[in-house]
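Take a look at this single chain, the form predicted alone, given in structure tokens.
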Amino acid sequence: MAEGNREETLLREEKSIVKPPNPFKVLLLNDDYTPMEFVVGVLQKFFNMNQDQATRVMLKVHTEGQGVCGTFSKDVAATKVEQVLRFAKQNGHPLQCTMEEA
């Protein structure tokens, strides 16, 4: 019986570089109909801001057209956008919320 050469294969361990997922900013957009108090309430309810923080962001939305509510992973940002839009619609307000890569 003939014996063949057995080759031993050594596997070299490769180090993979895992980078964190890209962050996404959640933004509120200004409109002429949603009351400022409602916007402050949304910021407190969905973004855990205190009264002063929420008021500052609301004023930025009012004066500059948009304001950043926070920066999150893509999935969390998408969930927050959906929650804000649903809550605004349920309360009869046209408040718009969107997300963009940070």
Given for the second form:
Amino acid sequence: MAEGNREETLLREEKSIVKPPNPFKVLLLNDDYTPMEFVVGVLQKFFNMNQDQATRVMLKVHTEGQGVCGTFSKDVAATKVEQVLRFAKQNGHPLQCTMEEA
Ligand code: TYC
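Starting from the form predicted alone, produce the coordinates for the form predicted in complex with ligand TYC.
Zooming out: every chain and molecule, the one shown earlier first.
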């Protein structure tokens, strides 16, 4: 077998072994105290939503108890959760954020 072909075969085999990372959903949970505008701001700041998208997700959380902010790799999801919790705490709000396998 020519050297070029062997390399190609190895590369192809390697590709099929590496699995894509499991996606994780980041969820916001409802509470009775965090102001709606603050939640909309969080969705814009940390999840790059526009005002309309953020308002829709906030209202879903408010009426249904929870809502998805986005789906990310495990590491990115964990960082988003930390950032949201730290920001809510800094601002004196009890907003809760969590993640689960998608
Ligand atoms: N329920 C809150 C209120 O009435 C609003 C709210 C929405 C809080 C979404 C948290 O994740 C949340 N002020």
